[in-house]
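Just the one chain here, the form predicted on its own, laid out as structure tokens.
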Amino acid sequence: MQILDVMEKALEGTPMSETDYQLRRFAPKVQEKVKEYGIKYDPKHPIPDDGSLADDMFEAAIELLAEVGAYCTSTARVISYSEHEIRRAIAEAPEEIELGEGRDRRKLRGRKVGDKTPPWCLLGTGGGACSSDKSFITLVEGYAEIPETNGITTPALTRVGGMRIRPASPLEVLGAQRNAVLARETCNRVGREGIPIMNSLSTAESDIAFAAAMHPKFGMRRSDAYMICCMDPMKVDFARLNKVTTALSLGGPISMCYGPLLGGYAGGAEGTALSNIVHHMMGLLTYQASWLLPFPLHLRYVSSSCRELLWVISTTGQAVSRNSHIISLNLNYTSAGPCTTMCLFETTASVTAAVTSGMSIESVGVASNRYEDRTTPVEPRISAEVGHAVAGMKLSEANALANKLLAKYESKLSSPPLGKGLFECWDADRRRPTREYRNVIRSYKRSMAGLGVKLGEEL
């Protein structure tokens, strides 16, 4: 499947309105597959240990994509794929990709359930917003200094030259270019010259800003990775395909990121998990993706740490890793903000669900990524420590741990503490958390030790 094949399908596919595709094609077909395969969410097992469930969900996802296709909003047509095309794309998906340069060059590989190999740790804000160059530099500097960091996911600038960035404007183009320059310069200043920047340009929402900032003079390299988002459910437009075409011309690996909403078009936990799996296959075909980045979210909480979402993350990872070598990294979001133990317990639960189920991680979107400058380098560092600590843990043990973690924060998800802003709990000059945040971290790590998970020394 090549980009020209995708365009032919987008131009010549079955005409259909977006509403009909979403409500009359996609949504009912998801529920039909859930019923047909007997997919059931069990709240007592947020991290289930049922290989047959995972295998059934993978097969259901293949059938779902073959029956509903993807949807191009620019042409109002369905992009159809045969079951043969889907299975061939799964079989031919890359087993590994090399990213970074020099001593920071590494191989990103798919993982398996119970894999003792530490997860690939793509660390940062998950595209969270920052208000200034100072915030951007402080965050990226902190991410690059985390020992477990394999790749950087940069924050998104919201202002350039003191002006708030407007979509598809010269301000967005300038902001995206500045995003690239600052990211590379900041990694250089802390001795991580070769580390890959894997979400490319968080500031570039439009295709023109994306393409403009891709010029090598701004610091992007073929050894970086290009993340392009999909619209829920299973939708693409020409702007996103323009990004795909640009990235393909540069030779860098593409990731399709997507966030099915629990309570959205796919319905509850069962349908959301099925949607999450099928998007992996859609990404291989439509976006020419080499690796995939799901971030399923709860419609109400806008986070991924609730009981249902842990099940969605775990079943997705198990289905994909048991039945393919697709490279998948789960991006998690917390409801609580920095300088709270709840935030750290939330990311611990989500990371545990992903890593023990055969995925690597991107971490972390803090406080639902709703606020500027409400994230620090602490949360991704804790996520990485947890990812390394739970690698190889049995699913039954991970489930027991998840239930104990949920007991610490589950009742607070509807009104989580927002914690403190970046410079309120992170000392930018000394590049470390404030004394108050260090006390929070100590309390959290004592609790984790009591749960049988020993983490690193004090930050």
Contents of the next structure:
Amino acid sequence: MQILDVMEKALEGTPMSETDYQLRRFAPKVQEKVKEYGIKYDPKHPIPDDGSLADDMFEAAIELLAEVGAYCTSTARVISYSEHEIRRAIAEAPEEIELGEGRDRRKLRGRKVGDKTPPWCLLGTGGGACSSDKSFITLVEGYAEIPETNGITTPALTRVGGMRIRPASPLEVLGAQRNAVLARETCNRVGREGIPIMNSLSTAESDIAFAAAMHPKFGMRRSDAYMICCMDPMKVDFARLNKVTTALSLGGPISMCYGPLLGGYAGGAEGTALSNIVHHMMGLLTYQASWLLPFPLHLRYVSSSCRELLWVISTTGQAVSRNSHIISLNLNYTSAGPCTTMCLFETTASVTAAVTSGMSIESVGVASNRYEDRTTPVEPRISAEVGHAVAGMKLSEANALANKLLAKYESKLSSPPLGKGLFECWDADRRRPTREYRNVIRSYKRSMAGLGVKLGEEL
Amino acid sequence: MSKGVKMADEKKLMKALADAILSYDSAAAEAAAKEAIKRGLDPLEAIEKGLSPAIEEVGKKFEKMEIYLPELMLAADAMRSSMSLLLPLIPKGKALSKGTVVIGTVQGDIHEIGKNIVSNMLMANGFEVVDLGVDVKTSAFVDEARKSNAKIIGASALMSSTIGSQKDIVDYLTSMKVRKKHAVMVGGGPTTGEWSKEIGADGWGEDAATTVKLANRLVKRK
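What does the same protein look like in the form predicted in complex with its partner chain, given that the last one was the form predicted on its own?
Below is the entire complex, every chain and molecule, led by the chain shown above.
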């Protein structure tokens, strides 16, 4: 399936209104598959150990995609795929991708359930916003210095020349170009010039800004990765396909990211997990993706650490990794903010669910990524430490750990502590957390040791 | 009780209207409204006693996550099907809704889920809602608010690069000298209470429930 095939389908597919596709085609068909395959969420097992459930979900997802297709909002038509096309795309998905340069060049591969290989750690803000070049540089410098970092996900700049960036405007074009230049230069400053930038680029939301910032003169390389966000559910438009076409012409691997909402079009935990899995397949085809980045979120909490979401992450990882070699990284969000143990416990739970279930990670959107400059290099660092520590853990052990972690924060998800801002708890000059935050980390690591998970030395 | 309609019949007709909403069935809602009109049921009572309690119940279920977005939207669709038949029969001057809210996702932003939830929850709570969709120009918000005499404009933005358009709406209203006629509430992922104050909006809806409460406050104020 190539981009011209996708365009042909988008131009020739069955005409349908967006509302009809979402409400009368996608949503009921998801529930039909959930029922048909007897998919059932079990709150006692946020990280279930049931291979047949995962396998059923994968098959249900193939059927679902064959029956509902994707939807192009620009042409108001359904992009249909046959089961043969879907299975072929799954079989032909890349098994590995080489990213980065020099000593930071690494192979990103799919993982398996219980895999002892550490996850690929794509670290950063998960698209979080920062208010200035200063906070951008502080954050990226911090991410690049984390020993486990395999790739950087940069924050989104919100201002250029003192002006708030506007979509598809010269300010966005300049902001996206600045994002590329600053990210590369900042990695260079800390001796990790070769590290891949894998979310090209948070500031570039429009196709014009994306195309402008991808120009090699701003520092982006073929060994970086080009991330394009899908609209929930299963939607694409010409602007996104323009990004795909631009990225294909530049030769870098594309990632499709997507955030199905629990409580949204796919319904509860079961439907959201199914939607998460089917988006993997749809991304390979429609967005020409080489790797996938799901970030399922809870409608109310706007985070991925609650019990249902751990189940969604885990079943997605198990379904995809048991039945394919598709490369999938789960991006997690926390409800709580920096300098709180809750935030660290939340990211620990989500990362554990992903890594033990056969996924790699992008981490982390902090405090629902709602606030500017309310994230630090600490939270992704902890995520990476956890990712390495739990690699190889059995699902049953991971489930026990998840239940203990949930007990620490579950009741606080509806009104989480927002913690502190970047410069309130991170000392940019000394490139380390403040004393207060170090105490929080110490307390968190003591708790983790008590739960049998030994993490790295103090920051 | 409606003139000429027996109490037993009235109950049956009200139940049919409510059931249509609670089963998210537009065709049934349309049929129930037609039957109610045919049998002489007072259209105002049909809405106030049949449809409104049902859509409020749907809103509460969604709030508790007993149902999800598709059911909420389908129930609102069913409500609209009935209302389109009943509303024209109500004499002008009889206040039905709490007020009109013009809502949309701002220019350059195509995220719709949050806006859809708020739009449908407002409707479920007695507001008349004009939903302009996504990627809505600043002038379109204001033009529609003036046209439909909306008490409130609701502007949703999901990206840090698009929230600036919420400020444009406030500025545009001010420059058109109609700022006091239309309250502005803002919401969406990167928005906060501080942002709302900074741009001079009338309030921030953190989620659908708080937005409904905010809208209730704003209509009383206006």
